[in-house]
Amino acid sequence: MLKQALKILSKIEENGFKAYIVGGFVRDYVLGINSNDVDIATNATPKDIMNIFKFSVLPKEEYGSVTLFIKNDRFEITTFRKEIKYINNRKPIEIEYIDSLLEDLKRRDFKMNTLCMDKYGQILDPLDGKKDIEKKIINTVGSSDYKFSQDSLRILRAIRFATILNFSLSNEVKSAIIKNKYLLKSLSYSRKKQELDKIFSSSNAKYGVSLLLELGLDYDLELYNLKDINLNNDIIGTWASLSMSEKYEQEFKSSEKNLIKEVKEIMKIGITNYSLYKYGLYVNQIVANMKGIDKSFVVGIYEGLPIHSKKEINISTLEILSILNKKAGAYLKDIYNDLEIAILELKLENNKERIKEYILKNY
């Protein structure tokens, strides 16, 4: 991917423009991490650029910005810019092209993200970016106060960065952190919950977690139990575990609230043949997990369960109408569920005769 951003900046510095890589992907290249998400950032206007890319369109959101697909990576080339004015302490509503690299990397949120490489492949770092890089701290450009104020997602990014790359946070950051967090209330719970996940699913997310702890984050972020939290393999079950605000749901799929209202039942029940039996493998695996329960241990009783579905009860409904010399009823259902969990709870064998006396008893 890096090769080909290389050959997007000459073919820009082809055409009389000036162009760099910028942020997280240069940033990642200096840590040895890879990247597929690459910036570039250029003095030629969006119209300027759609000229020289033919295939290159226009973002929804982004004001300034042009997609570019190649094959299946994809830049995003924005133009040198002042942001003049935010709305709702996020969003820039007024912004000014300019001529200057400096004053574009100046407007962005942290140091460590103001590192360019030109098209050459050589690094630029004109507002020492890398030294904070090498020291593992997270500075913003500017007054950490003003950047924070301007834009309130910037503390979440905060914590998700110093997590992913286990950063700590300078104390003017932390400062205007425990300044503003009161802005967290006002940003949309979409956003809030893209920067938790990346948080929660993270190999570090303890020390995450923690941040969100010692800077009072979870009350602005309506999470009443975060110190509770546990942190499991599947994102699902972290959320799972968390009490928050309802305003959350919203942002997950139904699929998803199914399977966080199926964990939450499987915790007060606890694992058993019927767990396994009526909500399934995974989701008694996510609650193995987070109680601590080998997951092959689980699987074993899942294998072993004497019926997985009500087919496999060794017993037809005619044959039950024959047994009971009835019509079919309502009352057919009640039976197929005692016959189940009798089954489950090893009371009954699944076995023709057994279930014919079975039912001969109770019915």
The other form holds:
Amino acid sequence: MLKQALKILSKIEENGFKAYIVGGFVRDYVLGINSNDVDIATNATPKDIMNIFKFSVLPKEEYGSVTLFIKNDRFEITTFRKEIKYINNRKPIEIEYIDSLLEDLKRRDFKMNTLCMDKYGQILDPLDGKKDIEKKIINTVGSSDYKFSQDSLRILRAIRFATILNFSLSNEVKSAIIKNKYLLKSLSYSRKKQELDKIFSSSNAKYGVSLLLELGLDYDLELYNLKDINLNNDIIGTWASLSMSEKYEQEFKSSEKNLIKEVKEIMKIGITNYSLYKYGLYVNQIVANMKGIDKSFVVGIYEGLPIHSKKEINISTLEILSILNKKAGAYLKDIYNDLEIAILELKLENNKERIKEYILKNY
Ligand code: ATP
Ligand code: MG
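Given the form predicted on its own above, what does the protein look like in the form predicted in complex with ligand ATP?
Whole complex next, starting from this chain.
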């Protein structure tokens, strides 16, 4: 990955431009963490880049950057620019390209994200980001109040990086977050959900949640019971434990919404033969994890279920019709529903003779 990235830098430079790896990749490299996501900053414009890499380039919807895919690796190439002005907190109004790496670094969010690497693999650190990485602390580039007031997404990025990297936030960062957190209200729910997903699915999520609570961001994020969050190794379980503004709803796929509903239902009724039969093993295992119940215990109940679907009920419609000496009708469905519950509740054995006796007695 690094080798490939350095090759890309060389290729851009052969064409008369400057290019550096910046941001997360270099930060993670210094921390000894592998990353598959390389950000490259250059004074070449997106058009220049498209000319240099004719076949593997896809224009990005966001202005001023192109993405290069080589096998499974992703290289995002962005032209040096000044601070972007946003409308609605996010959409850039205008982008002003510039020719200076240093100016480009100054518009970035955090000092730890300003490290660069040149085509020789040498690290450049004009804004002193390495010191922060060593001290495991997050500082903004310049005034924190200014940075967060310009773009409230940075507030969540700060918490996300602190969580994933187990870094602390400087006092200036904390105060500026508190001062500007009201701006999160107008950040899109999609961005909020994206960042929260990353925070909640980190193995260090507990720390992330404690930061959100300490800074009072739960209120501005419209998460109503964050302090009761049940951090689950399945993110669906985590979300199911939260109550939040309904505006988050559209950010979930319909299958996810369904799972969340089922988790909530099983949390209420408990893990039983019925819950396992009706909702299946997967979602019951999520609930088991939330309740601190051993997974293998749930698998055991599931495997011991007398039936796993109506099809396994040991009697056919024809057989029922012949016992009752009746024509087919909607009543058959009621009989099957009844049999299903009686068998699941172990009141009736799933055995043809027993079922026949049961039907004769009850219908
Ligand atoms: P990762 O890729 O691990 O999520 P990253 O630091 O690379 O982390 P990206 O979103 O890929 O984050 O952004 C690349 C770089 O662009 C960042 O390191 C930072 O320097 C800059 N950046 C990204 N988003 C912002 C922002 N909202 N405000 C200022 N600078 C930003
Ligand atoms: Mg990145």
